[in-house]
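Here we start with a single chain on its own, the form predicted alone, put down as structure tokens.
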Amino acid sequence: MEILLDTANIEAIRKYEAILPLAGVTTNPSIVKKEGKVDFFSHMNTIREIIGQERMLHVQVVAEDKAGMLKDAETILDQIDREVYLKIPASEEGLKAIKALKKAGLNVTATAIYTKMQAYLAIAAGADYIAPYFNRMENLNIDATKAVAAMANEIEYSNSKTKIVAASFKNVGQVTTALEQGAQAVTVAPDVIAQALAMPSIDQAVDDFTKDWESVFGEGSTIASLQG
């Protein structure tokens, strides 16, 4: 399983790559809008220098046609890294983008997926990974469930080398039955990774051990302060 941090927010960053084994982070135009009218560049290599090369930074291009797309492409790379996955939609002119893009050698995430037919085309056309928007689709009355399951049977089939990294969630429920339904990745929000680390059980664990031990061993010892 990959974790990534769906976010442009330096400090939220900063702060989950200190706790959670991050695989990576994505961004795009409608995240990035969020931090205001930053220095896009230098924001993203922020964020690079933070995750550093080893994890996957996605970074969404704006274009809507295909020369466009790869216009944007090139200067995402050249201004960032080479390493970056290029956010591409899978749109009619997207899939153009994806398959010229793939053929350069470069890592492609097929996103805005919607329909299990987008998500063949995209692992047809060889994107790197594939990422269904969740919540998005279940507002729209589509079984999101039954859809990355499907596609996580294609890509077997298909003995593809594609990924699905689900995205677009708006809860923990979401986020667990796209794992348990093949997806290899999420992407998810700094607050729904708040909300599964927010549960009253866990803090009242904590405090219960706390208390035993500290009944037996006195108030304020920890494991570290026998030796002294």
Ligand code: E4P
The other form holds:
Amino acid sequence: MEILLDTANIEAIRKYEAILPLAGVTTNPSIVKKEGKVDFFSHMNTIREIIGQERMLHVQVVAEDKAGMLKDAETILDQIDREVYLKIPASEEGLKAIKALKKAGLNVTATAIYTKMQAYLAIAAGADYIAPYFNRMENLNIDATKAVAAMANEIEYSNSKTKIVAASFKNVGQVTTALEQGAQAVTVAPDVIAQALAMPSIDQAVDDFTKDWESVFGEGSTIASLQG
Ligand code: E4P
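Form predicted alone done; form predicted together with ligand E4P now:
Complete assembly follows, chain above in first position.
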């Protein structure tokens, strides 16, 4: 599996880059808005410096028509680098843009996916990743679990290279469900990752191990300290 961070927050990216086997970072205009009116390109380049060239950076276009999306895409590639995954909504105009960008050999993530049909069209258009919006689907009474499973099946049946980067999670259960249904990747906001690791039982177990060890080998001792 691949785990990406769904944030543009520099502090969170620095923190979780050290903790997670991080495959990359995803952003969208609403995620960028949370950081205030930043210098957009400099901000994205800072994220690139933190995660390095070997991890993925997914950046979304803002324009809503094909021509505007292609201009946004070109600007993103010029101002950041040509390895960026261009996030394009799987709308009518977006699908046109995806075809053009793939023809040019660029990295593309089809986003804003609420339905199986959108996903299938994006897979057929050759998107590298498709981003089904798990929580938003559930909010609309769409069965996100079944939808992700169907997308994974379609990828397998069509022998496609497309991967699912499931997105829009509001809790840990949604993340694990998406992975269990065949999503190859998930992009998760820092607060949901924090939820996953913030179990009092985990801290309690670690404390108990330390106490048991120290009760025999002395306070403050560790395995390394046995060597003196
Ligand atoms: C990421 O690629 C998506 O744009 C993001 O996860 C959407 O999340 P939201 O539903 O919380 O806005």
